[in-house]
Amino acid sequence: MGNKLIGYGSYLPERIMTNADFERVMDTTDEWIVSRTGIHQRHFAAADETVADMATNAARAALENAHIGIDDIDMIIVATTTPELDFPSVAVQVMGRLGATQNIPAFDVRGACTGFIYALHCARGFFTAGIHERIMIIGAEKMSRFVDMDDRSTAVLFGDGAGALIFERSTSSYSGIIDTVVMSDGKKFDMLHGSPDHKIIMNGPETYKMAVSLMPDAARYIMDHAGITQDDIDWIIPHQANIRIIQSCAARLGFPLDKILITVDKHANTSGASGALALAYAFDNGIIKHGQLILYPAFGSGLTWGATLIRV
């Protein structure tokens, strides 16, 4: 049984924390920050905005664009590392928030960088299962919320937002989610994590390092798995890192850069809410096409890796 998409929405802060912001609060330079990682701004929620209020405008605007309410989603899942409550989740926030009247499953995923493909890993067994009809899948960070200002290799890295997508089981298996792989190697959890006082802690040169190998390496299974090649492929959105990984994976995958879909220059890295932030980017601009097909591999703490296939 398969899935179609059938709706997607996005949210991004108003303020808008720009290169030329850093330059007057640490010592960094535009020209600096965009060698090293290519972005030119990142928004930055402000200080009683949360991750569940990002969530529930992305949810928002994904349904709208599905034309649909939410009493015709049957289940939501929220790829999230940044929630300010331990407890209850995001989604079932997002769930309330939105005046669900239905007792529908909600929960939330965390898995950094990778999250939004755990969330799809999962969409895409409960379609296959055939017990859920419409599910929505947000992405939703806060990752200012961590950025340590006294830390400028990590500090201009991270930006926040979040994204949405809605899928409909379909008769066809080759649309919507076509196939995901999902891995993680917790004996590598030092390389990159948080710390109980809220900031990143990250060794750049190894992060970089295994980035620009698993992710080249979700793809190539992802793609033999399902048995096709890179010509079948239309357009690469790549978890939104930073330049030189995308360029580094390009570029030991054999993929040319204008089938790579950048949003990082925009954007910077919003963690799990990555690949629903550039997907919708996509849309909006007209870049990617109802039919085409998207692969979206991406890397994060834990370590964990993984890619997925869509068909728009």
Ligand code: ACO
Contents of the next structure:
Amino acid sequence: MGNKLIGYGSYLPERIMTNADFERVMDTTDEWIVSRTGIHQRHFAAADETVADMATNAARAALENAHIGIDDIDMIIVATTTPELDFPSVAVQVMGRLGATQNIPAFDVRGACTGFIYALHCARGFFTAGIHERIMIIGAEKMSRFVDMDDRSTAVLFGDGAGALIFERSTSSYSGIIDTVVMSDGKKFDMLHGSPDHKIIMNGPETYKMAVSLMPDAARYIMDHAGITQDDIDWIIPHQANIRIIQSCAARLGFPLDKILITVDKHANTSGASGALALAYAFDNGIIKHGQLILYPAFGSGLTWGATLIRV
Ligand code: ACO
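Right, the form predicted on its own is done; let's see the coordinates for the form predicted in complex with the named molecule.
Below is the whole assembly, all chains and molecules, this chain first.
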């Protein structure tokens, strides 16, 4: 039992924080940020704008794109690590705001920067089991809530936003979410985690080293698992953390840079929202075309890492 992608949507908060905005409030430069990360700007949500607000906006856009209503969806999975409320889930808040009248299952997954793949992994399992018809996957993050303006080494890296994808059951196993692989290593907790007072604790160089090794590993593993080679892949849309990580992963895999989609320059690292946001950007700008095969590898706090293959 397979699935296919039938709609996508995204939402970015109105406020853009440029590198110059950071230069005004901390000891940093546009030159340092661009050369180390490739980031030129990021979106920051308004103080009263929540993860559920952003997720709902992206979900609404995806429903419009798919020409269906919320009651045509029979499961909602939200990838987020930054919800304002410990309960209930962002997914049920989205469902309520969109006026769902069916009591469908709705829940969040926490996989940090790999959250989008964790959500897709769940959806693939439910489609394979044949027990759901249409699943909406949303990635939504308000990373700015964790940005510590006293820590220049992490403050400049992150942004806010949300993306949503809708998949429908199909008889083809060559469309939609074709494959997923997700992994984690709890022994590496100390490398990158949130603190109880909502700050990002990160060993930057160590995180960098792990990312450029584990993302290519996951990409190779999933290509082997699916029985394909890099020639079969139309686009790599990697988790958008840092341009140097992306370039290094591409070099290790031997992928040409013109097959790699970059949005980190505009969005920065939006953690679990990164993949859905980048896919929506690629559709909106006519970069990817229906029928193309996308490889999406990711890595993040946990450690967590993995990859997915999606035929769009
Ligand atoms: N502006 C100016 N200088 C800075 C800044 C800044 N914003 N941040 C750090 N520096 C300084 C440091 O203080 C240090 O100065 P010092 O040598 O006087 O002590 C110097 O720059 C070099 O610091 P490093 O940490 O060695 O810089 P590096 O070249 O490793 O780059 C970076 C740092 C960009 C964080 C890099 O380690 C990295 O990309 N790591 C991966 C982090 C990441 O992407 N995390 C996201 C979450 S996980 C994920 O999504 C994959």
